[in-house]
Amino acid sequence: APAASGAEGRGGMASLRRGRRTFLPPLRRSFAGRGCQLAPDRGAKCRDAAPSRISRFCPPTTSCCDWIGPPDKYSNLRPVHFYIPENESPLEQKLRELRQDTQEWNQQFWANQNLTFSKEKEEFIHSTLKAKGLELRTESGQRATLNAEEMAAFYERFLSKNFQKHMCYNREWYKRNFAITFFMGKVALERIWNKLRPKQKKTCN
């Protein structure tokens, strides 16, 4: 599972910075927002964006691009707020929505096995001490922990336990991800067509 970053990016949302080599590969850097600039007050006004069921953050009127979030508590990954322009294509719609349905998707599968795994670790923890005959505090009121190698013994339990349900996960992401990837190839491709177009025109007459 991604891990978590405690209070890293509570503050406010930062926008994709367009251009930013590290962050985007050659695709995805064209569907990044123009400019980066930090969220303003929350209770500023929002323009229309897509819904999502992860963050309820609205980005400013004047926003023209997606805006990542901190870590959810539960999965522990970065939401992102899809923008939506105003003269969307059909085409782009549907790449948008499937990226939205693809963020939501993995974000439930996340927080799903995290809460598992927490909840799992702690039983564990718990059985092992008890079979000790020791107790969940210390004498000094800390509480008690098990070694590397009693750990490292769940920690291969739980992967084994869990190898078919991550194999599926595994099938399933390179699938979106390829869907997606199929799809800003088609609005890359759009989009240079309807920049072409009125050069033709212009060329005709």
Contents of the next structure:
Amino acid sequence: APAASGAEGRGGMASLRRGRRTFLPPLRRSFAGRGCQLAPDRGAKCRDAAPSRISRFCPPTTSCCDWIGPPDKYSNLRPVHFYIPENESPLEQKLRELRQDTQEWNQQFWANQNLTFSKEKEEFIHSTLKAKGLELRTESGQRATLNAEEMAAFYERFLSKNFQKHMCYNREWYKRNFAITFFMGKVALERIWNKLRPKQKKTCN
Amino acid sequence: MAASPHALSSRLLTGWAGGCVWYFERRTIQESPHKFMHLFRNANKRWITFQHFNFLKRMYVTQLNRSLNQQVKPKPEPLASPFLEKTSSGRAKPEIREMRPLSSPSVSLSRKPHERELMELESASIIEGSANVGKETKDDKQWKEMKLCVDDLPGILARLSKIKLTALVVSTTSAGFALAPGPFDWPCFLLTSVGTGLASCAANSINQFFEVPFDSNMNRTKNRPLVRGQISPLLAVSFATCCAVPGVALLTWGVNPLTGALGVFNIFLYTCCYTPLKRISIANTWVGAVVGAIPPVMGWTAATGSLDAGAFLLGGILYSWQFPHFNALSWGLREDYSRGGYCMMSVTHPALCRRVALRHCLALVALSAAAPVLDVTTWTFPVISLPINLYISYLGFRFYVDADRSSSRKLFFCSLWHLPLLLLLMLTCKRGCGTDGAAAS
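Previous: the form predicted alone; requested now: the form predicted together with its partner chain:
Full complex below, order starting with the chain above.
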């Protein structure tokens, strides 16, 4: 937990990469290791473009768009598989890398957040039930639970505990969101400019 | 019973607005039957509760099944942006909770009722999210191309701008316009409505643009266009700009600068104050209440060109109404707020939450009594609105004392029909109409 909050608090890509190594390995193990089943050239491109978390997915070779997947089980965020065109300009590359990095960063934060929430909620329920002298399971074998009012104390505590973490996250998220949108605008303008001035566009085979 | 042009226009307006909402409601029903059938088939959801709502003409019929899971159709609510906005972005609908097994840390969004939860009065799940479950589960498992399909664009933009909520914001603006003294000017009225509608679309789009990762984690909001990647953030911002600029221009030059200024201020307040503040401090609720209060004030200033006492009264009524509405709803969403990092009174200051809700229910009684004093309505209005004001205050009191899910839901559902009815009564008791046996203007 200290490493995670430190990583998120410092912001910035470099520190996040350091933080990522602490937290992504368990997630990487879940998702990595599945190679692409498609044509080798596309497969190579898949491996280059996609973060390991979504390496199991490869879009069809004929597609030249990004692809978006179902919500992640831990973070509830939808992963995006980015398409890399052959004639990707430096600006487009910068945008893609920013989006990829933001995706990883968001994934890490929310997966961690949701898992921590679940874990602490279970611990709270356990300790409260123990304090009340109740069993963890009812007679029918179902897990015992607390009602909303009893859980309220936990919700309040969890929110206060994570307040600073959310503040850092919010700031970073707003910065990244604006940056991504700004670069999208620049890329769009660049493409329009290239279309209007075809002679100067670099042609590719 | 003089049928002055203004009285006639007010009646037409009432009919129009009612028809408008009726239309939206019917569309929702027509779009959703297959979803409802799916829900009927689903063994876990045995009862469906429908709430039908007509903004000005009819009351919702609520059937609450106390022992089983319930779901509610999304209703067009005549409340200002922040609270439905809070509904949509800041809070998931109260859901049927699942007991997660210890071994699995999954925070799956599909939940099964637990027997203990069933025994308690269960919170309703607003259908917009859960009704989509049947359709979305299939979509959810697939990877999709992030290509903008032009055919889908109107639907996507409608969802991005929260068109139903916008329609209701426009309705409250219309109510403000109609309640203002002076002759009813149809062109001005239309310009105000369109301008306000565009401003609301812009504000809602920017809100969704800011809240993508948070919306992903809340059940009701997880199917929004930006969350699902149906539209890029750049396009969302461009759309917002393309709505805000003409909207504000219409209001400033087509109506009057005061209304335009209020429009700009409201967009700013909503996107730059309320939205970030939701994650910083509980003060967001009060800011949001102001955002909701401004549209009827805009309607009034569009008609009269000035901020009279009547404008503030209308704004005050909408402002006070927000609290029982939102605080009651937020009571059942504490888990999602806590997990998502939203600072809401229901999580951090529960006693304050209930106290404020009750206080503002009582304020509605006082404000209704102030209406004839300020020459907005006749004295008939406080008398005939007293029953509904007392009823909502009673439910507010029950919520304050009981502090449980059942009382919070009752208060919430009451607020849904209370406001349109109150505004309707105001319109019929408007000073100067010369109708309903009221005092002569």
